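Single chain ahead, by itself, as structure tokens, in the form predicted on its own.
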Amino acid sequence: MNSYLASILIFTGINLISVLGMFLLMGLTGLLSFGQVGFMAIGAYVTAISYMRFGLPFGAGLLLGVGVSLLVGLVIGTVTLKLRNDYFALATYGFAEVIKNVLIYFSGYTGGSMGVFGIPAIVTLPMVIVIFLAALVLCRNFKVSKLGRNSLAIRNDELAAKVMGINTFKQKLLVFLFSAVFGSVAGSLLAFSTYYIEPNMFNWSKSVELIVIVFFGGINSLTGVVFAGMALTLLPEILHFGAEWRMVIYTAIIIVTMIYRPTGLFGRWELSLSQILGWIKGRRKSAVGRGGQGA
């Protein structure tokens, strides 16, 4: 496979892993968060520094990044999840900015605004595909489980969910930690696929990108989020749009979607394995029928 195409597909897969975390948080639970990019930064820097400076294997560094993200997520979630949704969004934005400034301040370890260079490209396309598929299965199982139904109840009416006996704070904290893990893993993979990382790779526009993907695909459709993530990640690469046009495109997408499709392109629709198998069987039967007619 062409190395350029492989790198684009790797980046797309990494982006989708982070998007799945945002889907759990925003799509299922209704929590608008700008902090996902902060967990991506934690995963990327912890894994890169542990590998470059302390000689830990990539896998161990990835797990260490997940552990640090869980610890930070537990602290941040405990403090912010009791806030109203709009204040929670502002708090997570502040968290992401704090992480970015911490990375710049501790330049002795992080390289400051210059970042960390010389990271080996360990991440491969098969590795990203396997991790993405595992994350996708986890998200799907979470959505159809009791925990997923609890999250949907909170998104639809948190007060009613409390009356039904759901511990809304514990449920939101659990989802927040799940989202942090997905973001951390995506950040670790990103660091070892781009040769270097620097703080501006994890600014607020990245969080906006993830939110737009979930909103555009459908806040309650895992299928829609995956298709939207692929489309909106690949489109700028295919058409070679400059970075300055990306936010213009995302803004236009939000406006058009809010006017004509408030629930996102896919709404609540999901593509199931039985539908795929039925489509394949239908194609085979039609091919056999055409072959019989030709004979």
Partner chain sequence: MKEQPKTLLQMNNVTMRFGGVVAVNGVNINLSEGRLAGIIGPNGAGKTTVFNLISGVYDPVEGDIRFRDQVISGKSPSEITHLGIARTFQNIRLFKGLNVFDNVKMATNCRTEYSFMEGVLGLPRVWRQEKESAAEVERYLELVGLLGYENTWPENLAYGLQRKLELARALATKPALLLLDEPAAGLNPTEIRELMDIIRRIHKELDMTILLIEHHMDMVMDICEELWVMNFGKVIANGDPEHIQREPEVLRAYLGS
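Fair warning: this is a prediction, and the values are worked out from it, not measured in the lab. If you superpose the two forms and keep the largest set of C-alpha atoms that fall within 1.5 Å, you have the rigid core. Positions refer to the first chain, counted from 1. First, how it differs from the form predicted in complex with its partner chain.
Annotation for Thr263: C-alpha shift under 2 angstroms between these two forms, rigid core superposed.
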Second form
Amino acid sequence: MNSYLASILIFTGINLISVLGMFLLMGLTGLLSFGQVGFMAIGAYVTAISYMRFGLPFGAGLLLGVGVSLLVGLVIGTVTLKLRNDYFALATYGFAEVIKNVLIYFSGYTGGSMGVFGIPAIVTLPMVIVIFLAALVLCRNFKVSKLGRNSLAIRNDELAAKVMGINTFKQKLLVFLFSAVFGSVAGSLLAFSTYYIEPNMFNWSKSVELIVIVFFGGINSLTGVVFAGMALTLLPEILHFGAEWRMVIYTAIIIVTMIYRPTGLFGRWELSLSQILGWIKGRRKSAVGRGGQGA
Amino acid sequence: MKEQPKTLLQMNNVTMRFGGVVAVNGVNINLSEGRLAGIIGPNGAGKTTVFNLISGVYDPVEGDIRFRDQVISGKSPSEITHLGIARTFQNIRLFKGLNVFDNVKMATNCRTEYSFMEGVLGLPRVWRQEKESAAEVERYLELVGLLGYENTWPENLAYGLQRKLELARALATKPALLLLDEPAAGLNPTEIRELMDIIRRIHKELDMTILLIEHHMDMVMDICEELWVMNFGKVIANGDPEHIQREPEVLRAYLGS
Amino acid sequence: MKKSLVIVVVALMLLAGMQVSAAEPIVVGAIVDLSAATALWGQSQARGIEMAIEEYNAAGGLLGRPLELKVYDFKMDVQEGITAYQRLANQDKASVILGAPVSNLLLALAPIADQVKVPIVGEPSDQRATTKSPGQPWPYIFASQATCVDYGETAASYAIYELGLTQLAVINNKGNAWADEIAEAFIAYAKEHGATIVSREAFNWGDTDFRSQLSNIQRAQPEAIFVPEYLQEASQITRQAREMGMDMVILGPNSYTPPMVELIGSAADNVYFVNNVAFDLPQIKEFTARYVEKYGIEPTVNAYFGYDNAVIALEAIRRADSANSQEIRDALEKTENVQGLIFNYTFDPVTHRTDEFIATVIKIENGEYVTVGQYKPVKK
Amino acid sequence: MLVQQIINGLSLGSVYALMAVGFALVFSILKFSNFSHGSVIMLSAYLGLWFSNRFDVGLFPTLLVCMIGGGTIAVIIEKIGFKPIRDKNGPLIYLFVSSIAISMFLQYLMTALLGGRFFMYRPLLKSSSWRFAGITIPIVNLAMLAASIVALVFLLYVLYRTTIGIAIRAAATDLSTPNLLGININMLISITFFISGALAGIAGLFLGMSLNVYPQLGGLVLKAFVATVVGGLGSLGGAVIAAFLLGLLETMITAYIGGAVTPMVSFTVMILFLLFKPEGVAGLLGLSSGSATQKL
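For comparison with the form predicted on its own, provide the form predicted in complex with its partner chain.
Time for the whole complex; same chain goes first.
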């Protein structure tokens, strides 16, 4: 395959893995987080350093990154998820900034601002696709099981959710950790497909890009988020003709879409396997998932 | 009536203050198992606060609350729900992001056993339990008369149906004690009659103890076996409806003299 | 309305026809930042490249073929930079690629270029971008600029041996690799040559207020402060230091080039900085005048880099007598005596950089850039 | 030394405070973090720059133009970017995302329009700092300090002593209340955004004067976000005081521990503070109206 197409697809896949985690946390559970990029950084650095310095295989490094992310996530989550939601937003923003700062400061291990350089090309497109599909399946299972219902209940009315027997703190913490795993895995993949990582790659604007994707697709629709992830990663490529106006057009498209579809592009609509099968068989089923097309 | 009914819920000298305001003042309530009982009283008497105290939304400043002889004051709302107390809200609090079916189904979550990991991995146990829950949900929807509305969004339901949905949702936690906060508020006479039938059915068929707050006196006097009357945060009378109706203190509270 | 539409359509068809009839153009790619924080540099660089391409095209192109420039914005995002490179190489079939005014993109691109095999001529001052390991260059990356170490050492040497200043302070963004590398080189050289670093202060991305660090520096009473920083930070540090009554010499790298004086005025006085080029060279003056006439705005030094990178690449195409990337790469490695605006370039095949760095030290005096002269650091 | 560092901290705090007042105002009413506030600051800085150069006028006319301009821009942003979402009953969080998208858009727009160029105001003040006894006080920051305090006092007066203010406060608890009182809610929101924008205009002028004018100027609004959240419960006073504390905290860490660890230490301090004082600075000072911890 054309390596241009391959690299776009790899980056789209990596972004999507990270975005899926954010979808569960910010979309379904309604917790505003600026911290996803921090977990990406942890995943990227732990995997890269353990490979480059200690010769740990990529897979093991990836799992180690997940472990570290879970540990860090556990501390932040336990401390802040009992507080008001905007403290959680602040804490996650602070967390991402602190991670960046730590990576710069403890340069003996991380290379500081100079980053880690010469990371080998281990990540391939099939690998990204497989991991993405696995992540997608996990997310879907989450959404259709009690976990998804609990999250939506918390997002809508946390007190009522508590009264219905949900341990909301535990649920929020689990979702936060779960989404951290997605971020961490995405980070590991990223490090081994950009071959070079530096702290400034994991800054606030990256988090913002991911947040925009989640809300562009819709906080209720997994299908929408996947579509948004693909569309918004590909759009800047299409807009290259705009030269210096490229990002202006890009953000304008986002704003206009959000104004016209303030519940996200896809609302509550979900694509289901049976529908796809239906289309394949050529049946004229009306394309309405359970719950129908949301307003 | 059974002989020597066991006490299910006990409030001992419970007091709740907000800032300087005493909302509930030394309340004692002894609710026997199997009762269909009610709390009445003028607005601001502290009835909803009592519910919030029982369901763990607030922790009492003084006194304790026992459920099946176990102290529940201080426990979180979700723990209390797990112990077997469910409630509805005076101002309907349905989950707008979930359709009618899922609103009820989410209330069965507290009884499903599969873990987070099992859930995201979609293991067979998950599907089995989800199926069982779904069957239960159908039953509760049937009970309150909401079959056929499964895929509707709660905000699109008529007001009376929203009340019924809240009721079904509370039932789905399979409580031993059901707290209904003004279930008939905003309903028309026909709907109130329907509601009374449903409450009776729940009481009998599901063998549930029910405590309700209500302003519709006809309804309260008709279905409740025991009543507590509150005014200014205090219980001023307790007894069966006939007894309460004759109590001069109650008349004074309602007539404001 | 309709008439104009017809005219446009006809014109487009004519254009399309012309393109078909002419020889297949040689595609030159460029990756620059047009939308993020360094857009000022990126735009200048893109225009410098454009001017070079236009000159060559006016002279009939190369190999009898016209040159076509494709400029892609990467908004300082490594991922976007990688896809831009892949796109230029695979989709646009670029023969050679220019650009990236910052090193980090080239650090990521070096191993990728190894596989894709389209050479890049840029100006990364991070030596790792051109050198895989000591003595072994990244085969497809070439740099027209000196390294951070050169800048840092030159500044330190000038302060110690020419200005006679030995009590030195350093302030920089610890998160900025370029700044930190220069700062470390400066400190290492200064210590080795008998100077004392009396104060070492750091700040972070996004900071705008440096008074706290400057107060610390002020207390240490240095004779000079070294500020290896990007334009915005350097301008703020210099201005705030002057406000606090710190009139000592301030040393810096080429970020003190225009529009620095325009921004901070007299606060820039008593600044000495290490530049690649003297602004009063005739070829620079002539180029600057043409640039201003064409774009209506003063260029930054990146325009000269862009122009020179383009010239180096295009001369390699001429020497290779081929638009084949592989052959261009081989020719680039043998770059010798290619006259650009800034230098006469000769690449060292081991480092893939100019074999010699001759800095120009410029002093800012009464709001004017005064060339002090060319300077080479004293080596022990 | 300590005195100078305290002055440095307050002067940094004044930058944060001036941004935080306007940010907190919208936060307290519409309950979302309005990141487009930073863009209004940035655009006002350009507007003031253009105006003061074009008409060769002094500080006060420029300030007036920045305030009116900033207010107008904020209202336009509200009408284009937020009102359609409110009208369609979109989730609150979409307002926040929209504000982020708008701020990205405006930043990219100015970069594209002006090629990422940096600009500087011609001197609007006779001197830029006072120096005596080895102490330096930057005058622009002093003006910012004054402006943020005046703005705070003015806002508190408006909010607690005027009809419109009472309506705004009513809206802060429940957006439908002013409708019941017969006040047009859209008008009220426009007024709120105008005031917030006017404050952004002041911040834009002063930031432009002390920093340079460039497209990323609005990025500092993140500090206003931090101050507003730490301030607690959308309290204006809490936000302003938190802004000064934040400035002092950062300065002291930089001065006595080192600038390389400032983000690490300052965020740790903030989170610990919130753990022990979950009502934020407002709760610490008794500024909040005492809303119950559990709301029904």
